[in-house]
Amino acid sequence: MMCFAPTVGIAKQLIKLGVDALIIEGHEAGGHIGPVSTSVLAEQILPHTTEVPVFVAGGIGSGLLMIHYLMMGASGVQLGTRFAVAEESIAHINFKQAFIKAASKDAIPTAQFDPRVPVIPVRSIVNEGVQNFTTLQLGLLAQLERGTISRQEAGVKLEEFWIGGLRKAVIDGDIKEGSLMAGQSVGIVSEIQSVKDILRDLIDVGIHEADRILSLIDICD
């Protein structure tokens, strides 16, 4: 069984519970995210974890970064955003084009304005849906202040807002109101490629970077 760990504490607990492998996923990932960056998680976990294989995820979009995590001790890496626009992906062409046009700064986590109405952070490309969610949240907080709605009711309304949102974007192609979940590596995505070409690019760049690092090590020796 493989499990996700967004923090060191959760990673340690999952190992104690007997998982077969870990995927440590950083804040740069798309969709539901944790509070810690990928690089910091890797520094905290990879050198000190030998019990199970550890895979790294979150913001990885190139063979360059892939090889660095492998050399740090990762058993592998996980990429989602780049493969979302693969030729073989079932995602709507509108969804793929939105990824291609987006910059890394466009993929941001949902904001929480008041702890009384918790918001599960989700990283996605900003669109009308995200803006409407912000407006809804502020409106619910205003109602909460007036006492016309309970915290539980406000929380339910926020949860209901995004029901079906991902399907609306990925399958129906509604990139205005749907949820465009994407990691910050979306800024690396520049074209629709086959899975074969994506893997070839990752491997070729990774091998080149590994050779470069090894040559530097030889020079230092």
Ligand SMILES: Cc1cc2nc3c(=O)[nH]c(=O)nc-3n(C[C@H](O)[C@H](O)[C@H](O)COP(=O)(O)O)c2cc1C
Second form
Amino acid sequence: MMCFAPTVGIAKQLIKLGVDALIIEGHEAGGHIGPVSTSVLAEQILPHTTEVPVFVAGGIGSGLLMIHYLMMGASGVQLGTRFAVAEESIAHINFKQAFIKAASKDAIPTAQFDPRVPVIPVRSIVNEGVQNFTTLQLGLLAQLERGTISRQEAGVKLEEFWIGGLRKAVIDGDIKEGSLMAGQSVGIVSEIQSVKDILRDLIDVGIHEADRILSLIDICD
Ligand SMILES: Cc1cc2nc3c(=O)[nH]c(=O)nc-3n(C[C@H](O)[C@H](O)[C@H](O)COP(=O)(O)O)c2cc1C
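Okay, that's the form predicted on its own, but what's the structure of the form predicted together with the named molecule?
Every component of the complex follows; first up is the chain already shown.
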């Protein structure tokens, strides 16, 4: 079984529980995210984990980062955002075009304004849906202050808001109100490519970067 680890603590617990492999996923990733950046997780976990293979996810848009994580000891990498725009992806053309237009700064995590009503952070491209979610959250907190709603009721209303949200964007093409889950690497996505071309590009850029690093080592020797 392969499991996601968004922190060192969870990675250690999962290894103790006997997982077959770990995917460490950082804050830059698309969708539901943890609190720690991919680069810090990689530094904390890759050099010290020998028990199971470790795969790295979050913020990888090109072969450049891919090769660096592999050289740090990763067994592989996982990319979501770049492949969401692949020719073979079933996503609606509106969804793919929203990714192509977006800059990295547009993919932000949902905010939590009060720990009494927790929000699991989801990174997505900002649209009306995200703004409506913020308005709903602030309204529910005001009701909580007035004592006209319980914490549990407020939590349920927030959970309900995004039900079907990803489907609305990915399948129906509603990019105004649907959930445009995307990582910060969305800023690197500039065209619709076949999976074959994306893999070719990742490998070519990765090999070029590996050659560059090896030539630096030669110079040092
Ligand atoms: C549109 C989209 C939907 C995703 N849905 C899920 C999901 O249902 N379950 C899951 O574990 N991860 C999901 N992810 C996260 C990916 O599996 C992957 O770990 C992540 O996208 C890697 O980071 P990147 O987006 O920076 O490449 C999703 C990512 C995107 C972009």
